[in-house]
Structures are given as structure tokens and as C-alpha cells.
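So this first bit is one chain, no partners, the form predicted alone, shown in C-alpha cells.
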Amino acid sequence: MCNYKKAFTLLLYIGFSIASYAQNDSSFVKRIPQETSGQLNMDATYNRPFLQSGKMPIAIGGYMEANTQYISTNGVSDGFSFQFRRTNLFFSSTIAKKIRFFSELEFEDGTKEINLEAAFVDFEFDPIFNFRGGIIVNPIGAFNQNHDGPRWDFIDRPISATTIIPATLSNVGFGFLGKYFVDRWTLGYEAYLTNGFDDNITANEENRTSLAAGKSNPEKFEESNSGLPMFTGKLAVRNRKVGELGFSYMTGVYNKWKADGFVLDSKRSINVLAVDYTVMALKNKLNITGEAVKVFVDVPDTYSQTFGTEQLGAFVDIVGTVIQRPMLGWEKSKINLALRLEYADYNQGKFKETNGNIGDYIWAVVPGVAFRPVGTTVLRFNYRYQQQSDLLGNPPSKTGAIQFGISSYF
């Protein structure tokens, strides 16, 4: 059965199930509000606007993203296009006291790709010690766990968070998480063992080191390519006035170094370090979000220098509310001005033969305006100016893009 038929069948089943249950339940449908106090990026999974009908055992939510854009690179354009980037459905259920289930299903580019981004069960022993198992969203950086479109005033996801980390990164595994509260401070941690990447990190069509290519293995939810677990851990601290600071680390062997008892290669590892910072100031009218990531990859010596052993990426978003008042019938609408600065270097270092700098980097500046009639819906207009250099450091290609789009929870 093709993807769109599978998607239609699934949506039809969900719709009939909800309608059938609601018809037999005299209670009304209510929206579960989002929490704000003491929340960290690690709480983004549950901190979403769910809908629940009476005593129905499951809460349901989702979001969608659609946009139009006109892109020109070095004066050449393919014209004007509309895009339906994604719609996500998420489900949450309290199975029993202190046992919760969460799942997120993504439909990308219509039904071109259908992905199960998360599906796990939480056992809540104590606020500081909880156990999670299933398909887990790896806590590397801030964006990977906090990636919902309606939360951002930018149409494109950050380059470093998608091509270097790469979001959305999830794997099957188990681990522990918890939070501790001291006065105005919130401390949080997560630590998981999961399956990891595969040989496509270096064996890919991009002809460069790419963690994004190494996560696409459809068998990653069945077995570990290397036969060894990958570790992902994060520590975060938040103060209501100072903001949230997070440090995360991910490490594991990515190659198939052993098969049928025979050693085929050395164990080749990846190590990812990330730091992120989020703060809301001026009575929540100024929001600054930043993330930086450094990647180390053990590349075979037989590979050319087109495959980098080190990568670096970062972005910072500055969003300020300039108007906040009733507009066009919406009581809490607001207009934001936004600016994103971003950079990604896919091959840090110098050529061995010439000692010249290796290129293969990209940077962009993205100003924008966003209108939020309500907090869960955004209309956004962005202009992207981007420069990208090739491996040899030739004059960079220059890209300009005009984008308009909408994103909303439902």
C-alpha cells in the first residue's frame, strides 16, 4: 500500500475512533493548557496544547506548516512554489497512576515521508528519578526536542540543528530523566542508551561527512548498526530571570565493524557536544535562543579530505514583540520582529598538501515579521540571505529567498 493510502487509512481510523468515543460520552471536549512555570526544553514533549474529550483515556494534538517561497541563487531561480512541509499528530495517555505514554507521528511533504518520531512510556518514580523507554527524541541541543513549527517565527529550521545534529533525531532505547527545584532554580537531566547512526555518515551521495545521512537507516528501530549502544545525555539549569542553559553530549560507534564474528574494521566513533541558551526578558517581550554544536567523527584514513573529521554549527534567534493588543477580533494578538543568524562548517581544518583552509561552509541572515493572532498560531514573513562556499573555497554562491507561511497547533 502506498504512503498516501496508509496515511489516509490511519487518519480515517483515528477520526472514527474519536468520533465514536465522543458520541458515547456526554462530556465536552476540552483543551489541556500548556504549562510555563519551571519548564525546561526537556519538557517540550508534553508541553503542547492537547485536546481531550471527557473521560476519554487519550489526549490528542498536532500542528501543521505550509508556506510559499521564491528563491534565487546567483541570479537564477526555479520560480515560485507552494509547500506543505509537514503535519504532525501527537497522542498522550495516562495508562495508570505515574505511568504515561506519548507518541508523535509526522507526515512530511504531504505523504512523501511518514515517520514515527517518538513513542515511549514514562514511569514516574519521583520528580528527580524517572524511567523512559521506547522511541526517544535524543536530548542533544535545544531545538531537537523543541522543534514544533508554531513555536518559531522562522519558516526554515536552523541549518546547524538540521544538517549537523540533525533534527529531528530519535532512536529506540531506554534511560533516565528528572528535575530538581531549588527556590527559583530548576535543574534537569536526561541520560539514554539508544541505537545510533550507520555507515552512511561517510558512505553517502553528499560526498561529505553527514550525520543527517547516517540517521536515515529504516532498520534503526530494529537493531544497532554497530552492535553497540549510543549514549546521549544532557544537563540543564533554568532561572526564571536568567534563562535556561543546557549542556549535552552524544557519543557512539557508527560503523559496522563486526559481522558474523569477524572483525571488519576499527570501531569508528562520533562525538557531539552542544550548548544552548534560552532567555525571555522585558516581561516576555524579548526572546533570545541560541545553540552551538561541535562534531568529531572518526573518518577512515583512506577517505579523501572531502570528508571532514570536525564540524561546527551555531544559530541565534532574537525575537521582540513590538505590538501586543487586540487586533482584528483577536484579544491577545501580537506582532513580532525577528532576526536569525546562523552558520555551519561541514569540514573544519586545512588541506594537508597546501595548508590552505578547507571550505564547505554556509552562513545566513534571516530577518522576519510574525503575526500571532493567538499564541498557538503564527503567520510569518521571512527574507533569507545566504552564502555557501564549496570545498575549495571558490567565491561563494549567493542565495536570496522571500518566504511567507503559516504554522498552527490544532
The other form holds:
Amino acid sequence: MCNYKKAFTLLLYIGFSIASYAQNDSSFVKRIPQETSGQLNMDATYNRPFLQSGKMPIAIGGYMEANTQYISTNGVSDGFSFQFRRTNLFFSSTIAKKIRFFSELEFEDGTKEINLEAAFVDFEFDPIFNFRGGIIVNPIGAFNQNHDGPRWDFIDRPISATTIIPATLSNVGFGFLGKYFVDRWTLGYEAYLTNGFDDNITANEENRTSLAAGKSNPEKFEESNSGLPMFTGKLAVRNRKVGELGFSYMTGVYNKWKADGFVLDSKRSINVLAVDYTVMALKNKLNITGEAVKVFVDVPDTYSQTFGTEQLGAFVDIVGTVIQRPMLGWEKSKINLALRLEYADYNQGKFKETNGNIGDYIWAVVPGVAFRPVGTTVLRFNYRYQQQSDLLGNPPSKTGAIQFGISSYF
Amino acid sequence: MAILASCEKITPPLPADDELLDGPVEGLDEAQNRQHLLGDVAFNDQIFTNGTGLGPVFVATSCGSCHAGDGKGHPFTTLTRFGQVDSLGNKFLKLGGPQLQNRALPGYQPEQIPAGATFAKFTPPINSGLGFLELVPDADILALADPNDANDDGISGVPNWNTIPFYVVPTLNSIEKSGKYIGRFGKKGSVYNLLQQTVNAYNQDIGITSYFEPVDAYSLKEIDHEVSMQTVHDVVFYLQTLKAPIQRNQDDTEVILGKQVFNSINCAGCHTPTLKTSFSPVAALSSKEFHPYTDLLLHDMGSGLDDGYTEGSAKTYEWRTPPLWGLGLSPNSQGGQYFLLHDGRAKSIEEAILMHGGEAEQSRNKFNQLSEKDKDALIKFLKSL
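Next block: the form predicted in complex with the partner chain, after the form predicted alone:
Every component of the complex follows; first up is the chain already shown.
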């Protein structure tokens, strides 16, 4: 934590130095134009509004998310809260020809959680063959790679993309990635070996199988809990006019099955399959984005069925631009109407005792409206209606949430 | 404030109080509310893991796992007890008795019922109103007993006389008989009070040791305490101060008829409608009349319900009269179904009535002779509880 604080102080110093210089000479800090053609979700890391100052070999960027909300479950509410969910700072630099470095630091809930989300070096041999090493973002699903707050018209991240795929999931490892272009088509792949999850997947206070709990191992950047690498791979295809389709897979052993030469348990694996898609229509005024994920976890038969062996989750976001014209002095402002439908079943299966279905599921409908004065900044208003069932499938709790928030790159 | 009021209007409303089993008894003061809340968090939100003492053999990972919404349990969390066939005690305590821990942490094996041990399965009961039952004076329970069936109604309830552990302090007006006291909790009525019930549940259900019960259910050795005394006391207070279930549709004509039928076929011979609490320092519980539909006594329920296992002084065929309050809300905590009687074998109220035997045989036979209208009214009355 102490090192993080030092790092943050240094980064703030760099940031403020650039900013203060920029106040004297606005031409000193320039925004690096974002690439728009042939960009896949896997490019989200670099496809951000970076700033660069003069001839400094480093580009800096970041974003923040803050909101207020009123949540009530079954008529019980703790009232209004203001939340500063996160601010992220990212840095990119070209070290030498064909060698790039990227890192991203995330501060959640103020400084309650500070995470090094990514820190890797890319060796760019050829568009179709590149080598990446360091702390990489595992390419499972699309949201995990492409989750910056200002890109989304919803305040909450998708349930399945945070509680089933535990975005942001990153880990230390190495692998290859590349893209191939044919006319309007872009094909992309990624394949990495990294450290994996830990035993907390089935030993956690969430009382359910949870990859999110299993990623919190503070030693994950030092050693693999299982002593074995985890594989994550993705294939994606994009048509410039239509959208993108991705398939991803992650597999590995999560538990500490051996220690000091002693066998403690069987090797227990996780397997995650995800499909993601983005569809653009009506001259990009209608965007449909979605993701579905299926998780298989090896849980001992003698353990509790509270911890499920299979999970399923999905979400779909439908966002339509209803007004696009100069507003309040902003030239390219937009008003979007948005609707998210989402579902997560944390424990697919049947009780051994009754052969009845296990509950532990959640679904939500989230309509919203978003105002984008510029492409990198969004003000959004959401209403969330959500139902959640307990393990036994008893009548679900009903939650309503009214949310207003802002998110912006800088 | 206006914004808050607007928000409340467009979020899901609070269900009616009589549709919920959880929630505190009315009239707690602020300090009592705080302790109730602490107990609520410990009971419902504290999930035990291997890092915080779970197991290594266990049945459930938290208190709330067995009592969703403070209601009756589901077969998933049914408890299995083994090893005692008479009032001489459990002969299998050194082999893991009295309770089977049927689950285990990865790398461990769950417990098995030892050869030669008989067993019974127990569905976790509802928690609501337990504090009222705890405060029923021993003298009132004894007054309901009729060991020799003096009134010749075929019902002869007896209390369960049992020893109490070192940490249980008998209440001021407790009645003692040869060093034994009247139990009132548990399917066999063998547990004296909610402290004993809570300590046993932590230890035997979750594998959590405490000052009160420091012996680990797996190693059978005394180990460090895994839950604090204060947390145990908070949970006990939470259970003591849960409200009593509230009857619904009391003025419905069919419910009124059903209540008359309930009395006419002498269900009330065991399921005593009204009891009264003694003094309690918690004013909200003190000297209150309440309607649990139990006499807290043991009754012979016949060979069909004799599983060959018992606790305290109860015979294997004797069961403590279960309170009927909250019965109609059982499906809300049992996954939308009924799992009734001590082990959940009855899948409906009618099925449960038909499985009554022994001292309840006469009432069961009378039930069978009822018209469909009266049967329906009785069931509707029971569902209103």
C-alpha cells in the first residue's frame, strides 16, 4: 500500500506538472487522436484519449466515475449516498521502435482499494504476431477489456461481467496477440499464460462460488496459488459496418492442491467460456452490446452445494442516440436512451436432497438516459429494478435504485 | 426530504408485516435495537470460511443458511442426529455424536453415521417468536402436562427433563427435578434456552467453537474459540427479540370456521393456542400473552414417527409439539414448498395431519371424518397462522 501511495504521489506530480504547464501554454499538451478503424475490444487498452506533453516520451490518460444513488430493497433503504467509485490513471510510452509500455493504476472508492490493473510491455513484431508480458488484462469476454466508465451509458457495471467474470481481471503472465485485416474485416487473437485464481473461489464470505473472491489473492503477482499457469485465449472478428463478435476461453487449476511436497487435495479446475458481441445499426445511432458467460468449477462433492459447480450470466445493452446536435455550447453533444437487461445464475443445478432447482440468481432491468456533451464525458441517469433469489429459491428480494452519475476521461 | 419521498414511491414497497417472519418485536428501546442489529448481522451475514473456523466438518456455513428469512429450514440444511435411544444418554459422543456433519472442507471427509447408531433428521425450525417461548414459566408448562391422561382425552403430554450445560444459568422460577430442568427447544424439547441452542448450533452445525463449547466437532479436542462470547450473546438477543409471527386474515369467515374445527377435533389438545411470558428485563417481551399453538410438551406420536433416536428424557416416539405459528409462511423459506413434521417428510399440511399418530390419532381420525368444507377451512386457518 505504501509503495502504491508513493507511486500515486509521483503520478500526481507528473500529472499536475503537465497540467500546470498546459495552463501556460495549451499547445504544449496535445490529445493523441484515437484510432477508429479496425479496432477490436482487445485494443481498448490503447484506444483511449491519451494526452502527451511536448516531446515527453510518455502519454498519460485517465478517467473517473462518481454518482449518487438511492437504493431500496423490499422497502428498506439506507437513504441517499454519494459514491466516488473509481479513478484510473494510465500511462503509455514508446520505449524504442516496436517496444511499447503500458500501465494502469486504479483507485476504487477513494483510496479504499488501489490496484495495479495492468503493467505490460508489448513487442510489436508484426500486426499479426506480438508478444506481451507483465500484468495483462485477461481477454475473457469483452467488458473485462473494455470497461472504462465513460464508454458506458450505465452507472453500474454489468452484474455478470463483475460477479461471474470478475472485471477487472488481470494477472501476471506472458502471451501473444495479433490482428489480421481483410477488407472491412478485422480478425484478432490473444493467448496468454498467467497466474490464476486461488482457493477463495469456494471459500469466501459471499457464500457462493465466486471468481471475484478468487482473484483477490494479494500474492497473485508473486506466485501462482496452484503452481500451474492459467490459460486465457480469445478470438474476435469485426466488420467495420456491422460490429464485433468474440469468443473467449479461460482454464486453469485454482486450488492449492500441493504444499511443501505434500498433496492436500485434488487439482480443481475452472473453465470459463464467454461470447461477446457489438452490433452497430442506423448509421451507428443504435448500438447493441452484450456478453454471455458460462463457468464450470470443480467443487468437491463432499463440500456444500452452496458453492455451485456451474454459473451462467449475460447482459445486453441497447443504446440509441435520439438527439445529436449542438447543445449548451458543445458542438457534438448527444442524448442517448439506454436499456440494459441482465441476468446471473450463480449456482446452476439441483439439490441432491430434493432434486429441486437451486436458486441463487439475480436479474435486472435498467433503463436510462445519458447526455454526452462530448464523446469522452457522460452524465447518466439510471433506474434499476432488480430481483434476487436466495439459494433455496425463496421469493426474491426486490430492489429499486435511482442513480445519477458522471464519468469522464481527462 | 421531498426527493427521498419521491424515491420511495418508485422503489419496491415494504411487504406487509404479517407476510414476514423476520424483524424485531415491537417496543425495543434504542440500545436493544442496536444489539438486535448486531445479532442480526452475526446471524445472517457472518459467513464462515476455513479461514474463520468453518468445519472442517460442518452442515452449514452460517446461521442464516438454515433459517432463510428466519423461517423453517429446507431439506438442504436438514440436520441428522444419531446415537441416543433412551434417556440414559448418547452412546456415540466419542464417535461424533450427537450430530452428523455431512459436509467437509476440500481435503477432508465428512462424518459418517457410525455402525449401530440409529438416527433422525431434523428440519431447522422458524426463529420467530423464540424469545416468547423461552419466557414461558416452567409452572405453566407443567400445568399443561397430563402424564396419566387424567382427563381421559387420549393426550398425555410430559416435559423433557434434561441436564443443562455448565454455562446455562436456570431462570429464577425454574423447576428442578433430580438436577434436571425442563427443556423447551429442539424437536425433542431437550434444550433449555436459546443460549444453549445457539452454542450447540455454532458448534454442531458450523463447526465453530466458543468459550461455551470449546470442543471441535472434528478433532473432538478443545481448541481456540472461533466466535466471541459477545457475538454469541448478540445472536441470542437477536433470537430472543424476533417478533412473534402475525396471523393473517383473522376475520375471514373460512378462517374463523377453521379455528372452530381446530378446536372441535382437539388439535388444541397439544397445539395450545395461547401462552404467557413471565417477567423479562426486555419490556417488549415481559408478561405478554402470545399465540404459538404449542404446549412445549412431549407427546407420543406413534410408531410411524418413531425414528429410533431421542434426546433428554424423551422416548424415541415422543416429539415436542411444534409451534404452528408461521406455518402458512413456511413455503417462503422452504423454496416455495412445504417440508413439514420433524424431518420435512410431509409435503403439505394435510399430509402432515395424516401422519399424526399416537396421542394425535383421535384427532387425525376426526379430521378424516370432516366434510371437505371443514377440511378446507381448517387448512385455511392453519395457513393463516
